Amino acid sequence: MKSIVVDILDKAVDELDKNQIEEILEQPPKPELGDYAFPCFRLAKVMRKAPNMIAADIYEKVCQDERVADTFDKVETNGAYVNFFTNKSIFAKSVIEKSKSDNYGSSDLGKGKTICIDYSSPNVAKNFHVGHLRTTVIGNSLYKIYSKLGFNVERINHLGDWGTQFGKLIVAYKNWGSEEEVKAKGIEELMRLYVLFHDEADKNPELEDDARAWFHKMELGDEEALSIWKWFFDISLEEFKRTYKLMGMEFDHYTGESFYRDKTDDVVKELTEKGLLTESEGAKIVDLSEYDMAPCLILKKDGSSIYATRDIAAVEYRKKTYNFEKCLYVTGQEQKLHFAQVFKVMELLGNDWAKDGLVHIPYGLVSLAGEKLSTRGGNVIYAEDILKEAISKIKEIIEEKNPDLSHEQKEEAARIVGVGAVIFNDLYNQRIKDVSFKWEHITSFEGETGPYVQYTYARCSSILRNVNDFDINGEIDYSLLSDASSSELMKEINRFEDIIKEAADRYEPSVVARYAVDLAQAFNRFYTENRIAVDEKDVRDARCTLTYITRRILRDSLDLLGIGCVEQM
C-alpha cells in the first residue's frame, strides 16, 4: 500500500524523486487522520507557495489518478497535509498476505556479506558481574537482527586474557594461594586473591616489579607462567559459559587478548615500516594529535604489548579472515577515545574500509536503583544472581496466578520469563541510556515490561488451542477486518519489515523492544474490543488470521532480543 501511495505522489510531485518522497511520507498519529500522510513543508521553498496551497494543489493532481478510487476509501488535504485513507479491506488483504508466511521480516539484505561483533568479553579470572550484562544482551541481540537480513554473522567473544593482572594474580596465588581454594572456589577465590594482592602491593610496592615480571615471562612463552594461567583460564571459562547457557546464548569463538599474543610483532613491524612508531619516555607510540587525540600507546617500556597493539592484531587478524563488510564492538562509552584510536591507527596504515567498516557501539552504565540484591560477598553483583533473582520472582507470581500448572511447567516458565525479563529491561532503554533495576517493574505482567509481551505471546497461544477449525491458510473475508481495532493491528504489523532494518541501521535493539510492546497494546485492544470465538465461522477465522499472525511476529520480536516464549504462563 505505501509503495501505491509513493508511486500515486511521484507522478503528481515534480519535484522530488520516489527515494525523496519515501522518506517524509509519515503515518499519522492518529486513525482520524488517515493511514498515510505526505507533508508539503518542504516543498515551499521550491514551490514558492505556502505549504496548504501546495497540498491543495497535489490533491487536485492526486484525485486524477485512477488507482485512488480502487484503493482508498478517501484522499484528502488536512492544512499541509495530504492525507490518504486505504480501503480497509484490500488494506487487509495486503497485509495479511505478506505476513503469513513463516519468512516474513527475513531479507536477503545482507547475502554474501558477513558482520563480526565484539561483545561480552569479560576479564578472565573476574566474575562477570551485572555490567556485563549490557554488552552481552545487545551484541546477542544485534546478532540475531543481522541474521535475520541475511548477514553470516561471527559472533566473537573477546576475552580479557592477557596483560599485567595475570601476572599479578600469579603473584598472589604464589604468596597466599593454595591449589585447593581455587579449585573449590574458583573465581571467588581468584577474585579474592587480586584484591589481596593490591592491599599488599599498598605495603609493599615491590609486588608490583614481580607482577610484570611474571607477565614478561608469559610473554616470553615461560611454561609455569602459561601453565598457572591457562588453569586460571580455563576456570574462569566454565563460570561464563553457566551464565550464557542461563541466558540461552552462544559464541563462535572464543579468541580472547591472548590469541592475538604472537602477532603483535606483525603490527609493530607494520607501523615501523610506514613511519607511524615514534619512541615517549622509553615507551613506543602512534602520535595522533593532528587528529585531536591523545597517543596511541603501542608497546609499554619493557617491550610488552598493551591492549591497543592486540586489538589492532585482531582487526587485521578478522578482516583476513573473514573478510567482514563490517566488525562492531559493543562497549561501555568509556572506551570511545581507545576504539577511536585504534580505528585511526588502522586508517593511518592505509585501509581505506575501516572508516565504515570499524563501529564502536557504546552503551550507558547500569545502575541498581537502590536495591538491596544477593551477592556472594563484596560489594560486586554477579550477573548469574540477578537471573536468578528474577527467575524465583518470577515463579511466585505464576504459581500465584496459575497454581494448576504442573512443576515442571512452572520451572520453564519462571526460567524463560525470568530471564526474558531482565534481558527486556535492558534493551527497552535506548542502549546510550543508563539502565536501572527495579524488580517491581522489570517483573510486572503489566506496562511496557517482558513479562508483559510473553503473556501476551501466551494469550494468543492459549486462544488459537481452543479453536479446532481454524487453518491458517483458508479463505477469509478481509472486509469482516475493517473495524478500527483490526487495523491497527494490521498497520503495527504491517511495520515489522522496516523496524529490523530500522534497528540494524540505527545498531539500536530497542527499537525491536518497543516495537514488540506496541504490538502486544495492539493486539489487546483487538482483543478487548472483538471476540474471537464467536459461533459465525468466517468472522472467526478472519480473526484467528490475525491472532495467528500477530503470535509469530511477537515470538520472532522476542527472539530478537534473544528472549523466549511460553505457551502458557
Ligand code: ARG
Second form
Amino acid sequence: MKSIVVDILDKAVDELDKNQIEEILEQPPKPELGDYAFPCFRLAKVMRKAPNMIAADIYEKVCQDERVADTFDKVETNGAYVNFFTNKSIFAKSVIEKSKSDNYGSSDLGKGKTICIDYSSPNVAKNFHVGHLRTTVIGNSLYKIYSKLGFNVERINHLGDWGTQFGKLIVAYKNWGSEEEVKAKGIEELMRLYVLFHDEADKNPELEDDARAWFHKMELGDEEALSIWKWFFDISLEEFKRTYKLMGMEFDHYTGESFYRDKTDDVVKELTEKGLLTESEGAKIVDLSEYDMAPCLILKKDGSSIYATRDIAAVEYRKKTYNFEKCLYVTGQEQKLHFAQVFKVMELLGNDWAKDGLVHIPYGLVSLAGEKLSTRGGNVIYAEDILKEAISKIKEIIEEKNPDLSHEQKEEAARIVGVGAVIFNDLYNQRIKDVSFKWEHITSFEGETGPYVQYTYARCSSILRNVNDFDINGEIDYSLLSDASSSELMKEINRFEDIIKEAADRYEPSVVARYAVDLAQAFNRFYTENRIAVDEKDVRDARCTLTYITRRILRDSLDLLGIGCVEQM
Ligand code: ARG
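Switch over from the form predicted on its own to the form predicted in complex with ligand ARG, please.
First the chain shown before, then all remaining chains and molecules of the complex.
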C-alpha cells in the first residue's frame, strides 16, 4: 500500500526521488487525516512556493492517476498536506497478506554484512550491577534487531579483566585474604578485599608499589600472578554467566581486555611508526588537542598498557577477524570521551572506515528513586538479586490471578514475566534518558509495561485456543474488517517492518518497546469492541486472523527486546 502511494506521488512530484518521498511520507495518528499524508514543507524550499499551493497542485496531478480510484476511498488536501484515505478492504487485504507470513518483519537488508556489538562487559572481581544490566539488555536487543534484518552479528563481551586493579587485588589477597573465604563468597569477598586494599593503602602508600609490581608481573607472564588472576577470573565469569542464564542471553565471544595483552605492543609500534606517539611526563600519549580532546594515554610511566591501548588493539583485531561493517559499543555516557579518543586515534592511523564504522552507543543512569533493593555485603546491588526479586513479585501476582495453573506453569511464567518486566522497563524509554526503577510500575499488568504486553499475548493465545476451526490460510472477507478499531489495529500491524528498521537506524530498542505497547493497546481496543468467537464463521475467521497476526507480532516484538512469552499467566 505504501509503495503504491509512493509510486503515485513519484509520478506527480519531479523535485524528489522515490526515497525522499518515502522518507517524508507520514502515517497520521488520527484517522480523519487519512492513512498516509504527504507534507509539502520540504518542497516549498525548493519550489519557492507556499506549501498549501504545492499541495493543491500535487493533488490535481495525483487525481489523474488511474490507480487512485481503485485504491483509495478519497484523496484530499488539508493545508500543506495531501491526504490519502485507502479503501478499507484493499487496505485490509494488503496488510493481512503480507503480515500473516511467519517471517513478516525479517529482511535481507544486512545480507553479507557483519556488525560487532561490544556490550555487557562487566568487570572481573566486581559485581554485575544495575548499570551493566542496561548495556546487557540494550546490546542484546540490538543483536536481535540486526539479526532480524539479515546482518551477521558478533556478540562480544569485552570483560574488564586486565589492569592495575588486579595487582591490588593480589596484594590484598596475599595480605588479608584466605582461599576458603574467596571460595565461599566469590565476588563479594573479592570486592571486600579490593575496598580493604584502598583503606590500607591510604595509611601505607607502599602497597601501591606492590600492586604495580604484581600487575607488571602479570604483564610479563609470571606464573603465580597469572594463576591467582585466572582463579578470580573463573569465579567472576561463573557468577556473570548465572545472570546471563537467568536472562536467557548468550555471547559469541568472551574476549575481554586480557585477550589483547599480547596485542598492545603492536599498537605501540604502529603508533610510533606513524609518528603519532609523544612523550608527556614520562608517559606515552597521542596528542588530540587539534580535535579539542584530551590526549589519549597509551602507555603509563612504568610502561604498562591501559584501557584505551587494549581498546585500540581490540578494534584492529575485530576488523581483521570479522571485517565488520560497524562495531557498536554500548556503555554509559561517562565513557563518551574514551571512545571519541579511541575512534580518533583509529582515524589518525589511516583507517577511513573508522569514521562511520565505529559507533559509541551511550545510555543514561538507573535512578532508584528511594526504592529499596536488596543488597549484599557493603550495600552493593546485584543485577541477579533484582531479577530474582522481580520473579518472586510476579509469582505472587500470578498465584492470585491464575491459581489454577500447575506449579511448573507458574514457575515458568514467573521467570519469563519477571525477567521480562525488568528488561522492558529498561528498554521502554530512549536509552539516553535515565531509567527510573519503581517496583510498582515495573511489575504492573497495566500501563506501558512488559507484563501488559505479555498479558495481551496470552489473551490472544487463549482466544485462539478456544476456536478450533480457524485456519490462517483460509479465505477471508476483508470487508468485514472495516470498523474503526479493526482499521486501527491493522495500521499498527502495518508499521512493524518500518519499526524494526527505525530501531536499527537509531540504535534504539525503545522504538520496538513502544510499538509493542501501541500494538497491544490497539488489540485490546479491538477486543473490547468486537466479540471474536461469534457464531458467523466468516466474521469469526476475519477477527481470528487479526488476533493470530497480532499474537505473532507481539511475540516477535518481545523477542526483539530479548523477552519471552507464555501462553498463560
Ligand atoms: N568494562 C567496562 C565497564 O564496566 C566496559 C567495557 C566496554 N567496552 C570496551 N570495549 N571498552 O565500564
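Rigid core here is just the name for the largest C-alpha set that superposes within 1.5 Å across the two forms. Positions refer to the first chain, counted from 1. Just so it is clear, the structure is predicted and the values come from calculations on it, not from any experiment.
- Once you line up the core between the two forms, the Cα of residue 54 ends up 2 Å or more from where it was.
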